[in-house]
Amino acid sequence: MTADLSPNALTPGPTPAVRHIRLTSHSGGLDARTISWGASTAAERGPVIGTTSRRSDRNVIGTHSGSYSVYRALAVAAGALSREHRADLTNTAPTDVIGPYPQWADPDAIVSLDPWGAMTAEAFADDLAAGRDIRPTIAVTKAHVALPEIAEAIAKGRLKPDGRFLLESGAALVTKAAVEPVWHLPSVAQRFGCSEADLRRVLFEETGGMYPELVTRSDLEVFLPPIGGQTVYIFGDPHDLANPSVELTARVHDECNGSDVFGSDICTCRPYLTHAIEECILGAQRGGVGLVAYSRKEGRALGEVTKFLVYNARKRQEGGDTADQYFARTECVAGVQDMRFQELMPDVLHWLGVRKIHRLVSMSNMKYDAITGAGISVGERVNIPDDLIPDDARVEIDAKMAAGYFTPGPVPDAAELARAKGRGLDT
């Protein structure tokens, strides 16, 4: 189905060509490849095609790059990017080959990313040669990671440069991977215990009708949601992640821009992250491997605006900022304590072939339960040392310990939780 709309509003430039808008319908493209989720090989599974250059090839709902797809649209609208551009994938192959692992062929193990997403040029060479515009959804590269906390750990003798995992400059050598979300809707619905029909309808309604195919194209089972992805940092040999006999130190970390980047002291996010990186380096130097999986779920997946509103509510409440009201203040504003549902989080661990985490640097019960519930065993749990907890973050830690988060020490009692420990807004 097509509709004629004013071309001047759609095509930039002084003399726009007449174009039509293609509306969604129930018919698929004749040339679209079938996706068989959970197949044991890339050829059997088929490529994920979310590009818009040749729409008859599309076999998913949505488009690549998650939330960045909107910026791509702006670039096209502004005339800075040709809508016909195709990526030149020369020399973009992964620096380290990940998998394939048995989990890739388990349709219940990986439901929110494409395990073959880094192998596009190799696995789907024939499709590319046939003119299908297929883009990788995973990229793997090498990097140096330099943090002042690591330099401080070297200065204090907790870490020692070895030239292999850690340089004299304080930079750690890592393999890192960027992962875009690719959801198999029937499997995601099963993971969350709802029907696929309900999931599709709610996704359609709660995005303001952004993706009509969710309710008009039941034949399309794969959705590229407009959300942030993940970045994986590996300290040591990536292949060791799949070997349960090699000690794995790991942290799964949810984004907190204020703390992670700017060092805000109202939470323990950056201290916990840098502590985990230090532990990962030590683990690699012991002959093991370290892993940090960083997910973009800012503000408990509530967003920074909601997070800052909650900060104000906490600091202005009668009696001051107390641990016993920590979760309640979030729920008052957002309607829920936390939307970082961890059901999808273990998928990236399955992509890496992980079967056992020997040292999990996390106190989160939700993360622990999700990991072990996905069949990945966990040995030791490593909490953040007390001397790394900022004064203003004591409220958060006390509230989490009282809520059942892991701690090797005593849990604060009611009197302790009711004591104001957070700063005021003006101090």
Contents of the next structure:
There are 2 protein chains.
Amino acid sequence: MTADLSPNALTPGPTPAVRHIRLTSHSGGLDARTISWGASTAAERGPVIGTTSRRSDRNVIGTHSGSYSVYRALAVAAGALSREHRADLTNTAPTDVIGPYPQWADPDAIVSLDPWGAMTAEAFADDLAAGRDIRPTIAVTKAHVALPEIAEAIAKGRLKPDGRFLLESGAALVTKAAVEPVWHLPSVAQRFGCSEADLRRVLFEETGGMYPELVTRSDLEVFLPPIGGQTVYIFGDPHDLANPSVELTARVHDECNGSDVFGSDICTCRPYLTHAIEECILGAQRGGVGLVAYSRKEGRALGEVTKFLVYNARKRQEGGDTADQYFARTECVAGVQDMRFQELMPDVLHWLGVRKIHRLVSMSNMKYDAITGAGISVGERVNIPDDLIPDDARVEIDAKMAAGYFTPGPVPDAAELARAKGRGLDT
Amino acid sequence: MTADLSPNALTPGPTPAVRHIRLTSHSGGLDARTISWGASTAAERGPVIGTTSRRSDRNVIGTHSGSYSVYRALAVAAGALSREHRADLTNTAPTDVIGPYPQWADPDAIVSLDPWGAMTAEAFADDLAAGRDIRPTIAVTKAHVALPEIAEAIAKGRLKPDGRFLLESGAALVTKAAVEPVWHLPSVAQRFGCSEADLRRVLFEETGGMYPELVTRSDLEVFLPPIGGQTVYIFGDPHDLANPSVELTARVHDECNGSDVFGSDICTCRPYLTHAIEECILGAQRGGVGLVAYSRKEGRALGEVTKFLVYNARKRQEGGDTADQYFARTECVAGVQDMRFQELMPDVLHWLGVRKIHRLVSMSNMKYDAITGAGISVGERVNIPDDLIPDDARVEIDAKMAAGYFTPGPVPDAAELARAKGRGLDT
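Could you present the same protein in the form predicted in complex with another copy of the chain, rather than the form predicted alone shown above?
Full assembly next; the chain just shown is listed first.
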């Protein structure tokens, strides 16, 4: 067997013979398009091509759809999907054109998504006509969202339907976009203060050997990692996001399935999220615009198994579940307090053209530092109202305020932090 | 540079020198433990070891935490996490012991998770003592979940707090478990009716070259894929799940962030989920037990970008958004109608010992067929009440009923399916 497994090795003709496998290679496709990250036009930047059909066109490491590429492979293995399928993109174009904005042409501003990712069809029409299989990495659509907490806010008179941003039915009108990760490895390394070679090597080694091309193909600078992406929900006119004179209410929220979906009372995730949506609707009704950016980073990007292990360790430790041990318990299990790396988060704000957030609905100092560090100014910070904090979540919020989270009130002192406030496991 | 990047190649001593990289290799670690999938005891089965520290111990392809292994690598690259960190698992053991059940010793019953994954500390105490870095792939904890829909059911008198399963506050008491994917490749191939060699090759090729060991290391039969896992929520005593004489109400639910979290009205996902939770609580109060198994398979495992592209194509097609074109639009974009592959879903039910579901809160024929095909009997099927179906979701539910979904009422005919019922994009 030929031991050449590289998906980016040159293959003869449009449909590669798959009888031999290329493991890894140092030769790129001869006619693969170059990606000039941060170029000011789509034509100069060039398309991101992660196709698995005509492999000589590939100019990235990895493929599309994040983790779901594994399911795509299963579909091929099961005989349900043809390897040669090309997406028919008829009628799929964005409902709202986002950008281009000046930030798109700054190679340091956006390093983990493709700002041109929603414009595939128009920006790379020539490449598509030349038979290249180019897929959108961003999709923009419209939706009506009906949350029970918003219905309650209407019932209690905090929100009033206006027929434009909020309907009598309780549904809010949004533009929403799904964004897949597209990493420019040299720029991601720079963001984290390490060398590109170290980043590539550690990404390979610490995933147990994922994508050897990370280390063998330094000529391929773009990586489509198999991780979850982001979804943005916009309340009001998406173009207003780029206008710093229009009041922007925004929350950047990291996934927490246990609270966001199931309403677990151990944290403030869903209550803070629905409070932010309420603030976004109010903002839009005042003539502003609202934004929620939702990132798939379950359990501080540690994953849910680690999160549940930490819950047990917190609730069983001597002295009970206290704020002063909150971060220590995570660190014992995971080795770090947090793996969310807010350093990459502002990219999606730059994609939307955001230059100023008037009201940031977040208390996180890590998010605040990342946003302001990316050159986006922040006006007011909006904390979660006390009556929305579930009893069992007091441990978390106290620990976070003591660690530097924004609060308009007093920061809990050592005695306060040492008082057990979380439930045990037997109640 | 030595071009040997294999994470499973034999490395000298306990902490491997990382100055040279092994790309791929055919030699395993000499003292790596053997995994005998489906063996009847933990000792005979052997531990699943996906460590990235003492690599000679590895006996799998890939590593732990699914997609979040990429964030773990970022943490190392950023200098925040030591490569040598070992999880301190003090106090993290399951709050409820699940199994072992006879299904665990059937190598064909469970192929995509490790049934011993929550019992690491006790089942593999000797290996841990020998310095092997073994991590749980399952974590079991307890929680209080407070959903606004459940509070409303109480307010409307459909549910009554009992102080045991449902509190006056509106919170329901659950045992919950997070489960990471652990695939036994020979058995997964068998489940999908393809050869193991083809499965390995396609998993490698169609992901754009992820894990060459899939094709070079046929001796490694277990793969930890970088995908999302599952979470199970149990209402009542978890041990009752394995007792077919105790009434089991169950829903298997696939992630839909747009509805589950944000309440988008284009589908029935969250309303059906919260209805299932209500049925689970009622079931527990009747002396039964309830179960929701939640799988991270966004947008039918096509991912959210594809899902939003399909929304646009549906709503812009000639004639409007009709049920008779519902599946066709997905197929145009994605090449298939669905990539969720319910074939793997029953594994989690076998892990819990389930032999009979008395009330299945799902109309999906794919889920029903997978469950009954796995030898689990199903009594009643519970459809979503009509008044919980959002207007814009009528397209989906009609299309599904016509395609074979269970319904106690009439199946929509061709004329009905051709009537546009979905909103356009401009309203």
